[in-house]
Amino acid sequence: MTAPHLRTTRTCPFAPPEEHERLRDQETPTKVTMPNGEQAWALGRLDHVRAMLSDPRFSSNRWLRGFPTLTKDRPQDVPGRHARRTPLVMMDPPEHGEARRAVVGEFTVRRMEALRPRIQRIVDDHIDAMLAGPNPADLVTALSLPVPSLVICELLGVPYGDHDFFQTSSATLLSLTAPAEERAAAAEALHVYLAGLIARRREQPGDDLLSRQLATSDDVEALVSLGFLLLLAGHETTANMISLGVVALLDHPDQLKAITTDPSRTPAAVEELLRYFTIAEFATSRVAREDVELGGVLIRAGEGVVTLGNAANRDPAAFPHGAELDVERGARHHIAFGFGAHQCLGQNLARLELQIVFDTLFRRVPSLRLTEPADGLPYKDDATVYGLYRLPVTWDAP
């Protein structure tokens, strides 16, 4: 029997493809055909996804044969990738635990809260600039992208003047349509850039994450790999969540009113928006290292498992009426940041940035509104991280 092809394009910008929800509602995992023609097991139920992500018999190493990919090529076939150190997100136990413990202290709630004044100043400065500029404006270029880019640059010690380079490289790496050679070249350029930056930090340490890591480690390749991961994941995901969150709240004025009248609800609203969009929904895919029975099927060693994260985050068994946006839901148990040992290292920083941006933007610009219908905006259906290419907004002059 031919397995159906996995669809990744959303017909509604606020919902996963209907096929994903049908796959989730089946009792057992089902095989699907990935874009490169290989088959993988699709997991859409939240309990199945959590069980898989807690099971060390599943590997996150994308270079292993059988690992499901959304591109037409296979990760292990991308030129040059084998020459690099295995990044943190692709390590399995026990290597992963040791590497993660070395940096997890950099992302505690307490350390992130210490960044709050600086993030607030960055957000205020960019809203000032937007209000002083042309009206309408593109919120992506005015706020969504520069705020997390500046924050991650300061955290890592990356000169912000280089942001065009790493933003362009990141976009190429996350594209589903860019040829494998272009993605490999972008990865190589980022590695070379970070190696040079780390060499400079070794000579002239600063008050930043890379300098602190250099004080305790001589493993430059490991630091390049860590910087690569944080630079790539630290701005693109948060930038897209800012844009999507603004669209969703403007499109649901009752939900927006709930947080503008009582900002103490914003942290819960952020969790709900993270659940509602699940922008990196396939990032928690895995490949079985040995035969595993899961959800009533036998997944054999070497077979891939693709997670339908957005469908799982709307699983009615865990989130009643999950297709609805409800900022008072209490959605903290979502899997937008993954689950298990590989849960997102930077989630505390992302939460803080989103809370500050939403509170500040809607407080300072209460008349903010879209200039185009939400369902007609350019959404990133061709990237591994969902988001918006452009977000035109306007506001009343003071």
The other form holds:
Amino acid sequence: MTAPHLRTTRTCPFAPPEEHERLRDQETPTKVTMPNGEQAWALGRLDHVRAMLSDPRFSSNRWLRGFPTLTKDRPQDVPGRHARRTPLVMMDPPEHGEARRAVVGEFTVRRMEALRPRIQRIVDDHIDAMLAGPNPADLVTALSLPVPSLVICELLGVPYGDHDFFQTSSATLLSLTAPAEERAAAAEALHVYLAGLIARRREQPGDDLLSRQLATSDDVEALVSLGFLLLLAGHETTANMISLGVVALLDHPDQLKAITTDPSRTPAAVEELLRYFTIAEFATSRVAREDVELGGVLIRAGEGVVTLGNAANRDPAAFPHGAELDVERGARHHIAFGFGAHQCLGQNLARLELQIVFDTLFRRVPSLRLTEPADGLPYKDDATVYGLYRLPVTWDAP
Amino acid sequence: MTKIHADTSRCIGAGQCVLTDPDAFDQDDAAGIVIVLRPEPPDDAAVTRARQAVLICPSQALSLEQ
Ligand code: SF4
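Since the structure above is the form predicted alone, I would like to see how the form predicted together with its partner chain looks, so please show that one next.
Next comes the full complex, and the chain you just saw is listed first.
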């Protein structure tokens, strides 16, 4: 029997492809054919995905032969690009545990909570600017994209005067439409900028992540790489969740009302939105380093495993009526941030940003609405991180 | 009596336990590693939260002793 091709694009903006749910609902994991023609095991059940992601016999190193990739190349054919270090996300134990422990103290719940007033100010400033500008507006450029990059500025201690440079360069770097040379130039400029910022912080430490890291290590290259990781991992993802969350809440007025009347419900709504969209669902793919039995099949060393994260986050065994958005569900056991030792380092920062954005936006602009039907918007069906290119909104002038 | 046990060598500092029950869990400031503030859940609701923390912890660092 030939393995079916894995569909990597969505058909409905609010659901995984039906094939993914079918694969999930089969008795045991089955093989699929990836876009480059190689085969991989597809995991769709939440318990299978959790078991796999907590098993150190599966590797995160995407340069290893067999690692499932969504592009047409094979992973080992993709050169290391400008990475001068193995990124944290590709490390395996014990190297990974040590590297993660060196930075994890920066992302504690308490440390993130301390950023709240500064994030609130960033969000308020951008809503002010949007309300003062043209109506209708594109919420992606007005709010979704600038907020996460300015929050990363706060975290890294980028001085206020450099915010514009930082935000424009990161927007170019992450753009899907900018030419490759422009993106490479932006990456280089950010690299040089981060190295310079680190040198200045060594002379004059401040109250920021880079200064604190410098107190225990003088490995500048590792710090630049950490700055880049935060930028790349925390920017597009949060931006897309802001846009998608706004669309979903506007599309479910009763649920939006639940949080506007009682903001203590917003954290639970954020978990539900994270589950419902699972925007980076393939980021948790792995390759087996040894033979492993999982879910009734034998996965052999060197075989890739692709996680159908969106289908898993709607697994009826874990989330009854998972196709429905229900902000009261109690969805915290979702795997939208992954699971196991690599679970997203910035998850609590993302949670905080999303809570502040949704609470503030709908409180300050209660008449906010879409100017086009929700199901006709330009969704990123073709990107590895799901999201929206554009989100046209309007509101009643006061 | 139910007792919460944390294996700090497994903890990856995701803070999910703190979000689940800030009365029972904290993270140390230096490394973000879990600190069990209150190992014995005082009532049924606290036991339920402890169970949820065990389920959600991404590194399986938490367990309950009955
Ligand atoms: S949820 Fe688990 S990994 Fe995260 S801080 Fe608590 S014990 Fe550690």
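So that the term is clear: the rigid core is the largest set of C-alpha atoms that superpose within 1.5 Å between two forms. Keep in mind that what you see is a predicted model, and the values were worked out from it rather than measured. Positions refer to the first chain, counted from 1.
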Next item on the list: Inspect the rigid-core superposition and answer whether the C-alpha of Tyr193 shifts by 2 angstroms or more between the two forms.
Entry: yes
Check: Relative to the superposed rigid core, does the CA atom of Ala129 travel 2 Å or more between the two forms?
Finding: no
Checklist line | Angle through which the smaller rigid unit swings between the two forms, given in whole degrees | finding: 18
Check: What is the C-alpha shift for Phe165 between the two forms, rigid core superposed, to one decimal in Å?
Finding: 8.1
